[in-house]
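Presented as structure tokens, the chain that follows is alone, the form predicted on its own.
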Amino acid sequence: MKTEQTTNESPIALDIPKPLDQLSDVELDRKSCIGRVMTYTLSNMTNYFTVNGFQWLLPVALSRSTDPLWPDPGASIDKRIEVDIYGETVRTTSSMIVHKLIASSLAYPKLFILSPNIRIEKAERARTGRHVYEFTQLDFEARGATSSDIMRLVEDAVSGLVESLKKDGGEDLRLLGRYDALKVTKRPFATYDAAKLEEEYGSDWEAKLVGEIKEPTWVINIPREFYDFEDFDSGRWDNYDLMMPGYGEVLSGSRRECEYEKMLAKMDRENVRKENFALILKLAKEGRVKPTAGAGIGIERIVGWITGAKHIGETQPFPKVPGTVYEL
């Protein structure tokens, strides 16, 4: 989950989510209601991926290699957490992208992971409503898949989730004032090109787009990290973000690079430290990195959109808001 334009992230008048012990009885009831929607969402989506042949892998918390989050224009990491163990420097996971590319290439053709991500965001992002410094992604990857395959898979997953939730969890959605606002979306979803959006709206195209769309919408061709597929001849990127109306991005994904020379050239171009990605480069040079495609769905974000949470920290039992550290 990546591309947010900086002009869409200026502070707004927004209450920061409070810890459980500071909530009123009414606020606790709302928290519990959001928790039931979270439970349903996790159950529904993990079942969807397992039924469709994806293997459920366990997450990784510490690793020598993790997502560089560069040159993503939406990245705003204040600091990275590093620790020395056994004489090696390891980092907390900011994304399992490298892990799932290797796992899908070598052993698990179709996989998904409920992956914890720690990204120590700058404190001013506290009031965007869409950033926390610890969150969970439903990361998935499929060997041999195309971008179109993944986009259709996501459309089925999201549409099925909304349809089932309105049927089974209608009471909670009504309590949250979201039942009528959530619609079962027609497929395929509308698609916009990021380059054309920037031409029309400027650098803050995301804010303008999400204010205009009425249904979930794809944005494609977004310049990003070395592992997203780029056509060097045309300069186009084969990737995609899913935008929700009035909310913003809840998913980011792409067809992946698997050619060694292209990965190397992009790392050099963007000044990515190759020593942090030695294994994937080695495997690519040996021809063992296979063509894959996938994405990461921000769990707090999609539940925040479903429930109408003003801040996605509301979806967490113990909010992790940039610039604020509670006891729990």
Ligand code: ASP
The other form holds:
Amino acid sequence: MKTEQTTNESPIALDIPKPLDQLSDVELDRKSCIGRVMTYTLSNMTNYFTVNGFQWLLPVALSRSTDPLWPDPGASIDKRIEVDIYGETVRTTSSMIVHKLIASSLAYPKLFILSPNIRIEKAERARTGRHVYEFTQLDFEARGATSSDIMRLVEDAVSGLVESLKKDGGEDLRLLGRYDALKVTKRPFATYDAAKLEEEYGSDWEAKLVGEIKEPTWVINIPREFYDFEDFDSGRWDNYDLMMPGYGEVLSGSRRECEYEKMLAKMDRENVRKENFALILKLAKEGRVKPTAGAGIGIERIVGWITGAKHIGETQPFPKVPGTVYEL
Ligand code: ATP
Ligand code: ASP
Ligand code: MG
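May I ask for the structure of the form predicted in complex with the named molecule now, the form predicted on its own having been displayed?
Next comes the full complex, and the chain you just saw is listed first.
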């Protein structure tokens, strides 16, 4: 989550990543180096989740139901892609949140997916350096888990990744000038409450926080989509974002809403089209949506942070920069 005036939105002059065929030899070497870090990250993280008992599900591209991405104070979607097939309207995956909640509740208690997400971000988001219009989340969910279980799991994953990458991929990190800067020494990570950050820093809190922290840091209690757990009495949200120093958000997640009445009330409050979420509502009504918690790590974001890429399109072989459509 973010507001519209974060560092991420600032109109800094930023080179827009070019397609492979337009890169110089030096730029191709850098691309290849970032590519090795990407390979290491994918291998390390998928291994981490499988050894921790998570089943690996393959992603889907088209469904009737996908993440509404609403309400999110930072959402900036230019258009949604819907297409008719077999007489039904389907949408390209914006995130597999609904699939995760149902899959974890019914058949795969602990699961993860490398899930391609299509979000046609507004063209001005090319300048944030943190948005592309196609990206991949390592999206995971665990039945019966608490927020704190997930936060500790992520802390281990991130610390383990940085530690082993420094050991096995130190040469690449040095080439990228990132070896010394990459530090994850403290666990648990520091945690800030979004409501307090807003009081202290105003709506621009994300940029200010990210400019001050020196290590990965959690922000909790962020108002957003219906599937994150909200305590209707206190108004507090049981959710979390992981922020990287000098960089910004790389992960969002939460304990989930699983009660039918609450889901319905939130959809009504937020004008979310209930007909697009008929299945999860039906299952919740039948008591078949179980308490789960999980999160999604933006793969290009975390590799962008590790490698110091100015624009996350640099981490993609075929950059998908908002506002620019290349042949590949
Ligand atoms: P942001 O506020 O930074 O725009 P978000 O909060 O809208 O992101 P989420 O819906 O929380 O994004 O998506 C989960 C994760 O996917 C984010 O934490 C981030 O790592 C990644 N992500 C989201 N949007 C993009 C994008 N356009 N390009 C690359 N990665 C993204
Ligand atoms: N992946 C996120 C989560 O697990 C949801 C999202 O992508 O918006 O909460
Ligand atoms: Mg988020």
